[in-house]
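The chain below stands alone and is given in structure tokens; this is the form predicted on its own.
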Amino acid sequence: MVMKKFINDPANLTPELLEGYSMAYANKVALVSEKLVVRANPKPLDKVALVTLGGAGHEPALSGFVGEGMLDVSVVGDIFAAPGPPKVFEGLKMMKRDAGILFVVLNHEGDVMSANMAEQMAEREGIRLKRVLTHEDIAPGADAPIENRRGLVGCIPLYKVAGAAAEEGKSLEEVYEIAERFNQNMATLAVALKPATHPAMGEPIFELADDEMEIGMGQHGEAGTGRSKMMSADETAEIMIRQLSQAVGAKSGDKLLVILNGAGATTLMELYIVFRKVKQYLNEQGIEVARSLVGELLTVQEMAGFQMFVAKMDDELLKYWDAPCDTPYLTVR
């Protein structure tokens, strides 16, 4: 099938999309040095900065969450590819401050490799930072080694919680503790129905038969827990929320943040039908959906499917989730 996308030269995809994005939200973000998306109104130097990195092609993630109360810098790689270590180091160096940097890295091989090398450069430069590695994908098993568990949509609520703590003026150690507490109590599971087309290559990133679905597939087409015939919204939702609630140890009386993240081609109609079943299931278990969000936060081009995310919340985490933020794709007043 011929790829149908509104693009120009595939070689210019990333610079053109970043130029357009920064033009569209010029009051909130700015583009620096071609691939660094930064806050248009910088945070004071006496507050902890948040820096992240990741490939383009997942819009609005990750750069859509740069702004007051969330990220200070998003270092962008090419489509589905990590940015190189020198560019990541450039982003860290830009945020050098006595207050320090919380460096949020999603657990993907290329991202981790770039982060490791950039951190070595930062250490030689005397840059103070602490790293949080998101690894909330439970497809390999909730107890699988961290290196086998991918970072998925959970990075975005983590930016929100940690960013609010930083905006409040918490120290680097305090912001790190809050981010890690959230990190250790979250879980994500994805399901895919149809593949995305890689916009630079024009080829699908995986294949699925018309009557198949796959729970646990990663956001770049990595294998999940196995393919099955299509199931209904209720059947899919119950399988996923049961595994996720068990993964975070949720029990009666607990409070959860629940996010349904559309992968790009799944309609809001479908997501709301799935969310309806999630809420019903948790109600039956005596578990409160304390906060929720349904929409597209981290996509995979026109991939059909979604990521279901849960996090066990305490009063402090809820306070930071509710705190004000002002970014192009998430605003809380």
Second form
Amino acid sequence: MVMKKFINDPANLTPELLEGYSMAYANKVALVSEKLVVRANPKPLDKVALVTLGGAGHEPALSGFVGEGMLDVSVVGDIFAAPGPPKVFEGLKMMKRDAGILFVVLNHEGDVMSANMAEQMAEREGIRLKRVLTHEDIAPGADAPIENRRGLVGCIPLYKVAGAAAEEGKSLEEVYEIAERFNQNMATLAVALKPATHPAMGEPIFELADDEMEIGMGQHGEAGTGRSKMMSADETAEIMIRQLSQAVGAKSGDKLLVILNGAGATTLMELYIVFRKVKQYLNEQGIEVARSLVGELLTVQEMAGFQMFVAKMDDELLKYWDAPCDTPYLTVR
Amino acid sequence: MVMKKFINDPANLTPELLEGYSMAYANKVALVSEKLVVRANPKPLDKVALVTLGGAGHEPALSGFVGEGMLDVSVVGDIFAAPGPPKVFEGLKMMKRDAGILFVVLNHEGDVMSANMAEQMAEREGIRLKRVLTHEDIAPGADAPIENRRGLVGCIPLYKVAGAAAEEGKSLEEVYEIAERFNQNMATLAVALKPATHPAMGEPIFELADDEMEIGMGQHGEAGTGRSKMMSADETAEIMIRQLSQAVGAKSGDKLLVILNGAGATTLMELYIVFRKVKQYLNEQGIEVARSLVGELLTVQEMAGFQMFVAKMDDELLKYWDAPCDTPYLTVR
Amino acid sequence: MEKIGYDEIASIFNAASMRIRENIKELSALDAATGDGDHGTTMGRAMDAVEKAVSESAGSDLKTLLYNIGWGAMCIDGGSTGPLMGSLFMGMSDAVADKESLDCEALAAMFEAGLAGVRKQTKAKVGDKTMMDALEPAVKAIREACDAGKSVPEALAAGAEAAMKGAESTKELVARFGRAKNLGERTLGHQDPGATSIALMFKGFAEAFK
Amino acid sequence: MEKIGYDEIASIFNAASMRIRENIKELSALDAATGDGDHGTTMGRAMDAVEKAVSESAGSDLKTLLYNIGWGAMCIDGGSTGPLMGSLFMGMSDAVADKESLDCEALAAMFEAGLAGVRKQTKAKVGDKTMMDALEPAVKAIREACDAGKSVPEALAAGAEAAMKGAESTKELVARFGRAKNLGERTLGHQDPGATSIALMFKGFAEAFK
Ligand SMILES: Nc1ncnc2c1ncn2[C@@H]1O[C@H](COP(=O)(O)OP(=O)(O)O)[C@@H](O)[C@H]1O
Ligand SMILES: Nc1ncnc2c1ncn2[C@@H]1O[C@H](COP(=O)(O)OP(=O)(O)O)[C@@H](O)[C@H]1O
Ligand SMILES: [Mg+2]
Ligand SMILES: [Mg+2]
Ligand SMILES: [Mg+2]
Ligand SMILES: [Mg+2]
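What does the same protein look like in the form predicted in complex with another copy of the chain, given that the last one was the form predicted on its own?
Following is the full complex, with the preceding chain placed first.
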């Protein structure tokens, strides 16, 4: 069967998409050294830089948030694959500065291994950096060991909060402290309805029966923990938000940032219907939805499903969330 | 078969999605009288207001662009169905002002009939308005009679340009002139790969063979003009941009705004790959891609495909395109 | 039956609504072939409004009943269907003035006024593959039956038959209005959903007296 | 064959690459069952890099050849596979120093150094359902064959056999590393893709001398 995607040679997916992306947003980002997406207007050297890494195929994904107030460099791998350590090192080297680098890594073994080796190389070059490892997936349980908890959409609001602190001129230690505070207070749970097609392989990346859904699905179709019969939007929303708000220990009076991140084929229509229930549920608990975002930030091709994200916010985190930024897929005035 | 969408009672799709949407973006929009999405911070009365109408199910669609610098009121119909004339009249009445209203209508028979009757009612109330009818679909040929040319994604950049002029304090005649200038210089062509499921009916809204695509597809799966075998991204892009640039009479030295609007399940990855070719093609013709946007603005559920949009820009139109705005799905600093 | 009054008009609308409801899936399937696949649900919504108007108008007069039915249909989010159906029923309302009952002549005049209401909204004529292909012949057949001295039920039966034939005739036509026109020649062989709805409605009108 | 030199090492890598290439679809299918379905393409990319390094290293020495192979594998966008394979080959490079050819003892030492390189990147051990379940037994079998006075080809054959058995043993294991660990008990019955790749590579190494 012909794959129903607008592509050319499957071997060239990543270079072509990166070229097209940097052309479309030439006013905000630039592509250098084939796999590094950087800001079109670089950040001054006296401010902490933010560097991250991750595979392609999840657009807008990490690279969609390069720009003023968020990321400085996104090191891009091939479809669903972490970039190799030498490329990651190159991204770090490019941002070498006395102010230091906040290095944000999502907890996936490939990314972590690549980051480890890149950091070893960076150390030899005297590059100053601090790493934040996002691991906010609560599918294996909120108390599961960190190794078992994947980094999902939470990296993106983390770029926002840490990026704003960096933009404000905070030191590496301060930026790191803010990022970690956010990191420790966030949780994500994903749900999938229909698989994605691997755009190079042409095959579905997992299978799910016609009447089944799976809560706890990973970012690449790695299986989750809760396969069940299809549920309504309200039922799904309630199961997920209950677990999430417990995971961050949200109590009456607390303020949450809530993000619904569409996986690809799930419509905003559905996400709004889900959001409605989330908001109702939290209202009943006396928990405030202080800020929210509904859209596609980190996708998995045309997978149907979404990630529900919450973070417990304090005044400083809210201030950084509200601070201006200017990237292709998130702009705050 | 169970429909794989996160919904509750299919009869309540529109009220629930609108409620959820207005909750998620309460800082920017509000829902009034069940079907009117309005700005959270209303525009001063001395400025021209922008009102539009259209069915739901295309999120973010029209309502996604209500806010400072774009729309004042989006009158929402049910899934894929224009709102009834009385509701549209209500939206117009709410914006009644001496400065007048720019009433943007997409050329679909239902929308136009509803707009016609609403305007008759508005006239009786002494409401001052001017209508712009978007009809930039070139599927039936760029010279086809206006009745045959549908309004597609072009309404959204038109809201941007006209909204910026209104925000600047231009008179109704001036705003109308700017909107019409943009309207006369834009063109869209859509392509579909896979059908959407009607979220209330649970059935696909059209059929397309496993190895076929259709260029010229309408916003709701109304068939187009060019069913063909699947083509590569580059081939598809070239066929479409050639027709579009001809339709707006773009010549060497001209400046274009190019928008790729994903239909729902088509990934940004694919749209960037398509954009790359569009840019290459225009470069070869000496035509400048002065501005661009790649994303999901007006969707058709989980349909796979996209709309390619171009507009020939002059300095004033560029100025209004670049002007600040603050809406849920488009923010310019 | 020489004359029909408020109760009969109310009941013909309820009967029409029943006919439409039975065919919601089929109407949407027809629309899926040449349009956007929602005509059935839209007509279903229109009929919700019609039935609601009928039940809420209890105690009013004929003109108010028809006006409420028309306004109800108009208020739905109905694409082209809402304004067209709304105009049809509101046009009918215009013609009944303060009549308490209608003889065959007044019945024909009422439907003619409805047709005139629709014509204000659309330039479509017989042959354009729209609801007009069912509506115009139906109204004409009712007029002719009356002129030939037929009873009200006979006239409605003639209207139903003509509407059904008209709807079927759309299979041989190329669409020139509505979303279907984008398909051009490819609409040949498909029956128009709007015309089918009209035929089902007139079938319901006629059956109310069987 | 008592010793192997540059050309033989180059050819065992090309043979390994061939074995992997024949099984790209199968490797991805294994990964689809318990991971993200890309292990085959990733290994394909790694082998592109290996072959390129082999051909571009012509004229260099053994250490450089292995280093280039390792660096090449490391440079691909390979999830966990790139760093792990890269470390394996770069570790092997460390052990050959300025040797021009390897006897069985040196061969065993080379693979042991490769294994040590991998161990720096991961805590996975035999029994965790990873490539370690094939790699450790393979290296051990080569060491034992050498200690027992076997020839280089015989040692490689023993390594291949042990790797294949190790890979098959993963069917009875529950994954404790990599994406598969998210599946927990559900990984039972599925063979680990990474271990299978290692087995295929060692099969290629051995076959180069048949
Ligand atoms: N301009 C028009 N004049 C008369 N009838 C029309 C016109 N446009 C559409 N129709 C009728 O409406 C029907 C489609 O109705 P429906 O599917 O409810 O509306 P939409 O096309 O807005 O989805 C067509 O089959 C046709 O009979
Ligand atoms: N921590 C680890 N230690 C050893 N091997 C691992 C580890 N993580 C994964 N692997 C191996 O990698 C294989 C998967 O490789 P691949 O699919 O290419 O990477 P990814 O999981 O990043 O998509 C697994 O089958 C396993 O053998
Ligand atoms: Mg992978
Ligand atoms: Mg419709
Ligand atoms: Mg329709
Ligand atoms: Mg994998």
